[in-house]
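Encoded as structure tokens, the following chain is the form predicted alone, with no partner shown.
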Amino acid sequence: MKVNKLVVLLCLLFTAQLHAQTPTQRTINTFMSDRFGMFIHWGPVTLRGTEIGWSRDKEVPMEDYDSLYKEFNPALFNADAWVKTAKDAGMRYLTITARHHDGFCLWPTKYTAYNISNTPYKKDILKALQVACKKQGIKLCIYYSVLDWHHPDYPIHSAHNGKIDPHANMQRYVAFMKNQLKELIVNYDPFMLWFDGQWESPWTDSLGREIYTYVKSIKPGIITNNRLGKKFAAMENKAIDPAEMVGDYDTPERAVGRLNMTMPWESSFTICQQWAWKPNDHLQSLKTILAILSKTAGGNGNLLLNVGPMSDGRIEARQVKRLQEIGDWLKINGTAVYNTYGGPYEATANYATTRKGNKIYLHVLNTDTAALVLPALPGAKVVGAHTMTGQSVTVNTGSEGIQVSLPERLKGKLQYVVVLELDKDAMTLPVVKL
């Protein structure tokens, strides 16, 4: 049997640049492949319905707040049930706020004993979420606080009051991360850290990129967001220079990332209103979720998307359900979300692209339109259009652009995705401005 010297050629060049990429760029390519997961931000909090960190010394008297976890007991909670939740929702990982600005640590840390351990639960949370996720395929991620307002050599004891401790040690402090960090790592072996808080004063980039390197030498191929350094996207969803910051990809929050080939960023979103449990608190509805994965996968970025357990462990039967529902659209439509690439068009209020090979994957956003017109794409022609269950689609492309005509008994439904099938490659095309 001959063989084409071709796809030998090509299959030793992607060899020789799979072993050419660093630990670091293996794992940003598979985490950005991912496109989707899930936040969960829980902890004694709970047991009075407010912010988690935020409501401290404010919501939640301190001395109050401080001792929730005397009462902490959940015992209804099932790391197996939540993981479950993720994967079918169409989630490929799971971060975990082993320790947010409250300081209270999810884990048996060695380091304080502010933590699970000296609750009446006593059970280790990350150990469970551990063993579910390898059993389920769900990669385990951790969130953890640069700032701890409950740490008495953590200069800043409170969100609502800026006032330095002057008994407090920094050099001490981030001993005292290192270590746990350290214990995180060996014990749990995440897939991926998740920093937050670097805002205040206290933390500098030169402490971040301290932080930064030290998980690395633990472990080499582990990633981590953004926050250990001073610029990130944040809730302004500013642009910054990827050379400024201090980790591997960047974090808009409760908005879409900006389109760029280029730079890595994930998008942080929560189902309802806050990030940890609140007693009947808004529920996002299907259509502004899945836009909002649409759109942020168009525009080439990652979505994390929150949930906040109750303070018995269960996630609310109203958000499995929203979960179930965002999993079974993936279901017929997840094609054109995981192993994508965004682009080439920005996202609009009506539709948002992603791509892979000599196809264009058209979410179709404003379902109440009869058509969609977009932009011509330089040196490219569509040879034919089907909606992702197979229906055909007619396209003419004309001097004013693409235009798209939408199935009639799909107008007013559900947002769903027209496969655009080109006579080239799609990543040959450059970003097409609107």
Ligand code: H79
The other form holds:
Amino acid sequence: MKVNKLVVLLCLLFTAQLHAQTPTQRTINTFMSDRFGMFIHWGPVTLRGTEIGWSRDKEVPMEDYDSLYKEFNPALFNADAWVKTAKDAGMRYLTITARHHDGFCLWPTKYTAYNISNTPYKKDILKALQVACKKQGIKLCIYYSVLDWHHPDYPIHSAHNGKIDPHANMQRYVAFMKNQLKELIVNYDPFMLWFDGQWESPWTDSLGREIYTYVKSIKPGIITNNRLGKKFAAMENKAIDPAEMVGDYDTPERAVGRLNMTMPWESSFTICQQWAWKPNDHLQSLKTILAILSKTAGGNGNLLLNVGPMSDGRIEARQVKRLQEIGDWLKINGTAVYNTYGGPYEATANYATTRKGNKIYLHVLNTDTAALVLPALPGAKVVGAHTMTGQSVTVNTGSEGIQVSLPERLKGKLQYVVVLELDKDAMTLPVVKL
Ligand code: H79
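For the form predicted in complex with the named molecule instead of the form predicted alone, what are the coordinates?
What follows is the entire complex, opening with the chain shown before.
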């Protein structure tokens, strides 16, 4: 009897161990269930309205660019207002460029004078955001560029001139990075770190692994994107081997990632064209952004949608309005986005699907058509269908697949979601590649 009990106990312990998640897995699962976050690109460059990533030494001469901080005084910056804008948009985390490729630091770092405390504004932007995020229940994430063209120890000093500086010293530069990263983690307790700019020759996968191990040693539960290593989906949305990746999730840029049930990913897009604010930049339509959001969730990924606040500290009113419209859509359709999984169908121009429990959420992107025909789901039956607002929808399963008749009243309207009720758990269905 005693031995039996011991065996049962050991079995239970063993099973618990099998299902125990590492701190990293726990964080990544929470992160991926959030689905939607706000990217913020900001710094003194907004005084010129040119791009933060590559206008230094081009549209703005290097010396001018590097002096802009002396005029940076965002008197109307209100962290609570930014965070509220994100929250009202249905976003669940916020990722801010603490230091972009131009090297300027939005926090009063001890390790370079090129930071916010030496601007006329003086106050710590990150601290204000940390406090506001905590208050409003939004996760604070920190973007930190691997490359720093402004730093004397980083060997390249311009996006437009790749000449290697013989006086630079990568060992000292990596020590500087570690000091800053420790400062960021200890002082602002970020949920996640978003690295970028690792593609230049001075950076290696091995340095990426060193930094990854280092940040995990300070905060074991922290996660990072995969731009610590050389392999990432990037603009071309390349497929990559997870074993070769440094970091916890992949980062397609200005492209929706592929449907992938095992590799976590997050696509970054901008609400306008530039990452940093630009006067009269083209604002993307609500339709375009919602389609990106649905296709992203449908691919089992996250969307990091960027806004570039102005030099006075405010987010443009027209952008705030667009974000509010997205939030309004999510108030009705959020159940089809948050805490769901992508698939089973790969997204098309006409639809995307997400799933949870016995439901497939069919995101109708093309509302002009009378019906959508989905390939058959072998082994599963659709037993009911309705819109998110409860209007019943007719579904016919025939030889050519599952035909979903779209309600006439919604023809030509903004994208919406039809819930397909199945006779089984939708997660047991294999992915349907189209
Ligand atoms: O932070 C955002 C961008 O600033 C950053 N990644 C996102 C999240 C990024 N920096 N560089 N890139 C992305 C790659 C950009 C390459 C190009 Fe170009 C920009 C090709 C053409 C314009 C740089 C400038 C290379 C040639 C000219």
